[in-house]
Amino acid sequence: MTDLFQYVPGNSPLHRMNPVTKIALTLSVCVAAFLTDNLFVLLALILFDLMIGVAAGAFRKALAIFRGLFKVSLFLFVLQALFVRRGNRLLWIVTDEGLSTAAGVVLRLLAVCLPLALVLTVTRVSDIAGALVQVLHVPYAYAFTLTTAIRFIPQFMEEMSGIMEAQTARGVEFDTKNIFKKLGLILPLCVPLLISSIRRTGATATAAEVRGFNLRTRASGYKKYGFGLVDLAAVLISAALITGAALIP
């Protein structure tokens, strides 16, 4: 699981994608995925997501990352089924409407999550800080909290399976399947956790300093982010997924 938001070398055209279109058409699918209430819209921009993994060389990440957000998805199907009212009732509480409206939650989960996910696997988090800085002139600061925000994901999910491994050899038992004692039994590990991210975050902040994060501006980056046909591409499908998410009722 730690390797999930990591790069993965390629020469697809989505690696040699401007970061920049990368981001506008990641932006594109979220916005086309709150722009609809149709299902079968939801369902076709999920397909576009893992056409994507496909397209990138990374269909088994973009599987695995699926079938992690579709087991948080189950939980919040069931709480909106459960608590939506309106509607005829089918069975029990249940309503078609509870069951629609939970419907559309998750494959909107899942249609605004893959996309961010695979960016992730197809760009260096370099690549990201470096445009935009130079096409967006975003201010160097905020590209590099932005960009260290996303490396230190992978490092908090490895961190966070070693202590969980260790409280396992020590007789804690984090396989059972009553959620509540899961989460009981998770929560008191948040406190190291937060004690290791900020002895991480202070030997970062002094790394940075060190190397002259403070003289950084945009002259500084010495990788130049072109625009070519695939960009051009890309922003036509962008457009393409708005328009059609807006105009189909």
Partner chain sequence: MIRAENVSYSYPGNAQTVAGLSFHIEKGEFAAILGENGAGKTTTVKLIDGLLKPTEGKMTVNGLDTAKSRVSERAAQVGFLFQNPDRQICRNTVREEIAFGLRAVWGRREEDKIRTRTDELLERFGFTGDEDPFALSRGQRQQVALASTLAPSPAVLILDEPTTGLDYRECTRIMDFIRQLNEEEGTTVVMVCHDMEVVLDYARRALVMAGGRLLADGPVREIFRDEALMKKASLLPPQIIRIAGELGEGFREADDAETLSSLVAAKAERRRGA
The other form holds:
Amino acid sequence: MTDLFQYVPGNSPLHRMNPVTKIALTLSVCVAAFLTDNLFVLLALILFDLMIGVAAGAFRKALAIFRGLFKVSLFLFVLQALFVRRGNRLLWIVTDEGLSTAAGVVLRLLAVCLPLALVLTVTRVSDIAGALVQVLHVPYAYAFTLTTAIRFIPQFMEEMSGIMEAQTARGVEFDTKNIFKKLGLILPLCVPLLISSIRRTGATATAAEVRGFNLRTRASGYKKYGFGLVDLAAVLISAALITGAALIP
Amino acid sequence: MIEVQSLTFRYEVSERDALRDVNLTVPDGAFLGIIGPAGAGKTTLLHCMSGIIPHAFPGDFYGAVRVGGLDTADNRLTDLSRLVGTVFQDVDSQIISSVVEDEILYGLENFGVPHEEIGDRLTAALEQVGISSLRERTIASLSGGQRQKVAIASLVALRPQILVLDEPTGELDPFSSRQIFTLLRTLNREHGMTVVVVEQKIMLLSEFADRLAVLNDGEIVKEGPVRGVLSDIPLLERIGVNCPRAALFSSLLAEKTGTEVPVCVSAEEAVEAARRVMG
Amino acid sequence: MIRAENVSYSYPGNAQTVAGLSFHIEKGEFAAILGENGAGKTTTVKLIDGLLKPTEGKMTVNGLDTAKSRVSERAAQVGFLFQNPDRQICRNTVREEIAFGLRAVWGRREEDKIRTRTDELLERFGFTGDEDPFALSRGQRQQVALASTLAPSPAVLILDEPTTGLDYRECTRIMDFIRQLNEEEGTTVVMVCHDMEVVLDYARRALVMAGGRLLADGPVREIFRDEALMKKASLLPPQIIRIAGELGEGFREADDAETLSSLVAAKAERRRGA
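Provide the structure of the form predicted together with its partner chain, given the form predicted alone shown above.
Below is the entire complex, every chain and molecule, led by the chain shown above.
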């Protein structure tokens, strides 16, 4: 799980694409997913996501992300299916509209999460920061905050799994199958997790400062982030996704 | 050169002095090891040498610390950082990139190294630290020892006069620990960097450092050439600092034979000393 | 007590991390697992604890197959002290911290028993019970973690680099305590440790690993004296063992500075007399 959000080196068109374009493409998928209510369009978006995964050479990772989202999706699906009361009753309190709303929520979730995770797989965090600063003129402090947060995700997850392992070893039932019970056990552990994270953030800030964080300007970046044909293609695809989602009823 | 003069420091939140009247001079080109029990003030002293104290941690600061002639209290942390490179205790919180070369680029970019020079500086730093082959690797795929080297390379690239490190081998196995110290020795001897290391692994430290400073309860209780410091075994025992077994052996041997036996820091030296005693 | 039969383990999607491990650790032993980083030491102790289940082979602890029982169920029998106490500590006072682990193992209905046992441990470790664990030093936090690991009186105690980040005095205190437990209560101890001096001083048996396999298994001193083996496992034996080995016949048996210096002094004396 901890490597889900981590950069995987490669030389695919997606790796070479300008980071800003990648972010734009990701956001387009999100916008498209929220514009449409058509389940088939959502399915098409997911298919598109998977194709991107293949193009990035990360198909197996894309599947792993799906698997990771499966439990949450299932939970959401059941919740939606039970609570939407409109439409015709099919079985007990489950209605046809409930089912389609539930399917919509889950498909949307999948369609949106996948590209977000994939962007991090094909882009180095320093390139995200660099391009945001250079191309979009985002102040460096904001870009740094964003990338530090991204860098923290795997560390945070590693710490969490370490804590859960240590607690399991002392008899706390983290190996229970009951997800609610597990949640109840996890909550008290957020305190040590928070403390270690805060300690870490402080150290990161100081470490960045002694390496000239305050001196950084828009001109500091060594790498230049240009736009090429891949980027043009991505922009066209983005436009097509949004238009398609908006037009198809 | 680092000059610490009558330095007393107390953290803002604390009720007792972390350092008390510390006087210490680290000459250019020295390899100084700082030892002492937990809570003695080792990390605090290191932070004072790099200017992180008083700039990043507030507190009561008395006395003076001068690094390369600059008074740390009167100069910005960023300016001090050009002279002193700091490797923090927790390397993972220090590394901000996902790929090795980006990590080394970071400081070079920030300190405004001309872009036409950056490529060469990057390559040179990787070579000096011996990690050229790791250039394109992701940080996540590296071992603890390799990450430590990346952190060191990211500072070496900035060509500081002084390198200060806080327990750089804390999480490493004996083999990688030795590699890190060998690297520090190379940087010290061949590239003329002054090295200051806080370390619990006294055996390793005694073998590689040329001076030791012993801290106890915020005060320097002994400072000098390694062998001189290690000859005072009762002091080290009293404050709860380990001492290399070879040094213990040589002092016991001197005591039992009533002859002069040089203080030994490595097994090889001890063997030689024992053979000489036995004729 | 601990029996590994041809145990292999691979993390999902990776090559095998440990392969073909077979060993047998009896009740009351004090064993150290040695090897460089990546040799598979931590994986091995996690297999013993059941935090990982063998992908092949069988691991039994106290007669229980680790693959067929839950870790949390076996926590009463096997205690695991981690390198980083901060992953273990999650309560606001030392007393609560110790009681927390006991409650997880014994259940909430045993409050009286839990209180008695907690008091006993607080006294033994010299805590009042009201300390805030997060305000203590690293060494003291490691002691809190050890106290709560020992609280249910496990028959097996696993230590994964218990002395990392501790100073000499803290390290000695923790290790002396564990030795006492091993000698007086017969607790079986399995320890992963990078500090060869600590291994020499405390462990009696050593299992040497390299590349996920068991290279050797025997009494600590014999293992350390086997130069070829040490080299193969990228390990450096303790200084005194190296000095004694180098001095050769008549000195090789010495394993502490006191004995070795006496032997050398005696020989020098004989020389002078002759």
